[in-house]
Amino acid sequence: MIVCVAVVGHQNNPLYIQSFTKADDSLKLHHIVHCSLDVVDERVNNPKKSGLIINETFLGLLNPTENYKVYGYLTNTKVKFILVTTDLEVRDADARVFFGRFHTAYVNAVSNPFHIPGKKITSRKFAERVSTIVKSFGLSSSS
């Protein structure tokens, strides 16, 4: 189950963070997202050490913790997408599909002529698309 998704700008400023839990643990999830940015920077700055292919946007598993697994994605404009899940057995293929759909929703949101680049994403339509994508996570592979 996905518990949090985040969009972080190229200067590590949060553009969008959404929690999908009933509990009031948003501060903990913000901390997890923030800590995972260090891993993203490490992988991007040392691609040979991390085994990352230069043109690969999917960063894979960033930070496994006791209760969560954190996955990352980096766009060509250095915007980072972070996925926090409680599923211990998430397949990379499912995460790639999720990030592809999430990236498309992000591009549609920032293509709005009223959106100011680098500012928080406040579009209700984007939030609805993200919720739909989160609800469908992992369903396409089980059929």
Contents of the next structure:
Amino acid sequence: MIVCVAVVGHQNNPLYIQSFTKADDSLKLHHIVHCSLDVVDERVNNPKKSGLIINETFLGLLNPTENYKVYGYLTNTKVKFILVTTDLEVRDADARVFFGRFHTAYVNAVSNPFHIPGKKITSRKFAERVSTIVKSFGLSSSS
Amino acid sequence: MAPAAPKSGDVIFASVDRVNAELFTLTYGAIVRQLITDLEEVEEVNKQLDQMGYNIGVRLVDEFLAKSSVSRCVDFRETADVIAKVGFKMFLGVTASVTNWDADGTTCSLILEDNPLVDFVELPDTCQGLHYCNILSGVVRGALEMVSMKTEVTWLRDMLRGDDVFELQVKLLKQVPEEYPYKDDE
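Form predicted on its own done, so how does the form predicted together with its partner chain look?
Then the entire complex follows, led off by the chain already shown.
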């Protein structure tokens, strides 16, 4: 199950963060997202060591903790998408598909003329789309 | 002999020059956004958009008549039909439907189910009074005024405010008789 998704701006400022758990552990999830940003920076700054292909937006698994797996995605405008999931068996291909759809939703949200680039995403439509994407993945992985 | 009025604008739409839809949408969005920044009052923005639309309409009608080769409309019903089927298709790429005629045949509604201007757009809470597409009502008003019809065009429904379609009410106020600026004996 996907428990948290986040959009982080190029100065590591949070643009959108949403957790999908009933329990009151959003602070913990925020902390996990925060920690993973360092991993993103490290991968991007040392592309050779981490074996990252240049021009590849999908960063792969960032840091597996006991209960969570964290995946990252970096757009060409240096906006980071972070995905936190409790599924232990996640295929990279699934994560790629997720980020592909998430990216489309993000692009549509920032195309709103009333959105100010670099500011938080307040769009309700975006929130709805994200939760739809998250739900569709929750179903496919549990079945 | 005048050619018969085309039933739809599809043929003309296929032949006119087009621009990328997203470029168009984003350009219009930028204009509205800038107007809000400059004028600050939402009501003023509505007025300004309407005025801009009017100025477009008075020019656009000539291009419309030249390219679409529609013949003279016999009544206002036919006019509304031509606007909805040919005009909107030609310049906006969508077709409107005409409904809600009143008994006199002077008021009707143009229903737009799809509107390329509002892709991506979501009104923030501070701009709830904004008629985002007010430029369209101005265009219709301006164009009709140039073919001697005084109209009043208002938005009744707006998808950005949670309605299911866009509804543009067109009310014919009066038909101005065509006047020649000179007398025959001069």
